[in-house]
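The chain below stands alone and is given in structure tokens; this is the form predicted on its own.
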Amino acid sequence: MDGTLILALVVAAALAFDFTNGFHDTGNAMAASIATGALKPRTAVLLSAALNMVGAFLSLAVAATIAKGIVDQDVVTLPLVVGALAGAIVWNVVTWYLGLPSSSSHALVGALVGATLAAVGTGGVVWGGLVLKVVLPALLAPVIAGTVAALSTALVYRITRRVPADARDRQLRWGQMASASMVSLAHGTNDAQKSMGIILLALVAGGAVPAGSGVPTWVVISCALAMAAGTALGGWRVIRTLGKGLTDIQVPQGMASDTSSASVILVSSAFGFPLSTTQVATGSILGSGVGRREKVRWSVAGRMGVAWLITLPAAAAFGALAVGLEHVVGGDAGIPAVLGVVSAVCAVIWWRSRRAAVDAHNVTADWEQDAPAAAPAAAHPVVVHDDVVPTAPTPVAV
């Protein structure tokens, strides 16, 4: 198979991951604003898509970390990159199907590490970079974001305690819209960079650019557009879990949690940390519930925590399996074979998920942990081009 065609397939796979990253993580930016009614669902996701695209052009520090700080560029091959992308895409789609707001960032990093281990062994992984720039931020970021959100929420409620609730919410909605927009912008500065880094790895491995090169402009533009397109799709399932499943969010909480999330994500982007925006957003929402002294559904948070813990190893396993399949097929045919399997898996999951839907109409329905997923969707049984969820015993819980 022609080398240029293989490289084009790898780039297309990277953009496909970027697309799944977009719809998987929309809730990180807009769940709180949609839950409080500060923004209408469709308006929120389109605004988020536009700002994600802008944010992708503001920083390339995270792209450099993915391209150089996790695995040794000298051992990277195109089959290895495809294995990493395959593992990350499958994990993203599986967790979307199950309604788990897991980390797309950790899915990509885990799959990249797993593919590298399967291809060349432990020597290909930059373990120091993995610990310092992925594992430690993963442990600290949600705690920091939650603490900041809790303090901010308590402060906002204290300052506005003598203001009538209607007047307070009317004024603070503007602040919440601004803070949610900042989260979307920050998300673009962090998450869009990851696919840029993977494509740069592929270009180096394919000999298109020399090792140590920066990210080409066309890669930045392509990744920005792919992320924006995925974000515009909605990601309603995860939006519902974050916006309604963790705590009942009021406008002051939403503004405080979004501001906290944006601050933590922007700081991490500046330092080149491929942060999990999902963990940051979840920590901020939980913190806002604590700060308001509102009921927090810790059982939902606990299930999300389990998903966080298993994302890196599970994605690594998928990445390693993809590389193994490439070896079994052998030669250049291994890459299209793996991409074909990934496409088939995604198609089957999508087909199964059409049985019930969460969309812009029912995403803010009251959260009932023990209610079936299809219940709120009954009034809108036909969904076109919307994010959908499978039929399950407890579909609105994770």
Given for the second form:
Amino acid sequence: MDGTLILALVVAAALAFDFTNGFHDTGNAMAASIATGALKPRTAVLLSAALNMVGAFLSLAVAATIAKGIVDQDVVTLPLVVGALAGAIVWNVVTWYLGLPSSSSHALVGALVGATLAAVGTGGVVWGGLVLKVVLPALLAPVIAGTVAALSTALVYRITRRVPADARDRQLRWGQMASASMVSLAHGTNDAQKSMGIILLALVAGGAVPAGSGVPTWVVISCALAMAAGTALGGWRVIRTLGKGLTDIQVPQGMASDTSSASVILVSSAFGFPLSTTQVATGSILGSGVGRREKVRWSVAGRMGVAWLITLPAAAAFGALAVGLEHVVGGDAGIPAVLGVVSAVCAVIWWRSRRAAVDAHNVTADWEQDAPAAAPAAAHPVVVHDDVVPTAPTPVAV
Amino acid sequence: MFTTVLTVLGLSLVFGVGVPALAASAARVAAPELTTADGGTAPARPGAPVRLAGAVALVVTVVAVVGFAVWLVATGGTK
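What about the form predicted in complex with the partner chain, after the form predicted on its own?
Expanding to the full complex; the earlier chain stays at the top.
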């Protein structure tokens, strides 16, 4: 198979991951705004899509980290990159179906590490960079975001304690819209870069650009567009879990949590840290609940925590499996075979998700019950779509 | 690394707490009436134009802070 065609398939797969990143992470920016009614659901996702695209052009520091700081560029091959993307896409789609706000960033990094381990062994991974640039920020960012959000929420309620609630919410709603927009912008500065970094890796591996090159402009533009398209699709499942499942969000909390998320993500982007915007947003929402001394559904948070813990190793396993499949098929057919399997998996999951769809009309329905310990968060609320007869428990699709 | 973490924490606190506080202050200044200790409401002081000017000043400050944050990323992160 022609090398250029193979490279084109790899770039297409990277853009597909960017697309899944878009709809998986829409809730990070807009869940709170949708839950409080500050923005209508469809308006929120379209606004988020536009700002994600703008943000993608603002910073390239994270792309550099992905391209050079996680794995040794010298060992990267096109099959390895495809394996990484395949693992990340599958994990993204599975967690999207379950309504779990897991980290797309860690899915990509985990799959990249797993694919590298399967392809060349431990020597191909830059363990120091993985720990310093990924693991440590992953542990610290939600805590920092939660702390900032808790302090911010408490201060906002303190300052406005004598303002009638309706007047307060009416005025702060504008602030919430602005802060949610900032999160979308921040998401674009951080997440679109990851696909750019992967594509750069592929271009270096394919010999299209020399090692050490910067990100080509066409890569920036295409990743920005793919991210925006995915965001515009609206990840309703995850939006619902973040907006209704953790705590009952009021407008001041939404503004405080979104501003906290935007601050942490923007500052970290400036330092080149590939943060999980999902973890930051979730930490902020939890912190806002604590700051308001509101009931927090820690059981839902606990399940998210479990998903976070297993994302890196699970995505690594998927990435390694994909590389293994390429070796089994062998030759130039390996990459198309893996992409075919990924496409089939995505199609099946999409088809299953249509059984009980969550969309702009029912995304803000009340969260009806806490989940049993073994069940995913998205399975708990029973939301009746017009043409679906639910059987309890019915997964709430997004 | 420790210095970087502290810098991230510090800047996050400045923006993450400062911006909502400014926005909340603007809402407080712009409010036409405030609740009283007995649960009722009373007109806020001073007059409406002064309150409006104060609220606008705070909003402008918020926008300036946010713009600085975006500029910080746009210039500091592009390599």
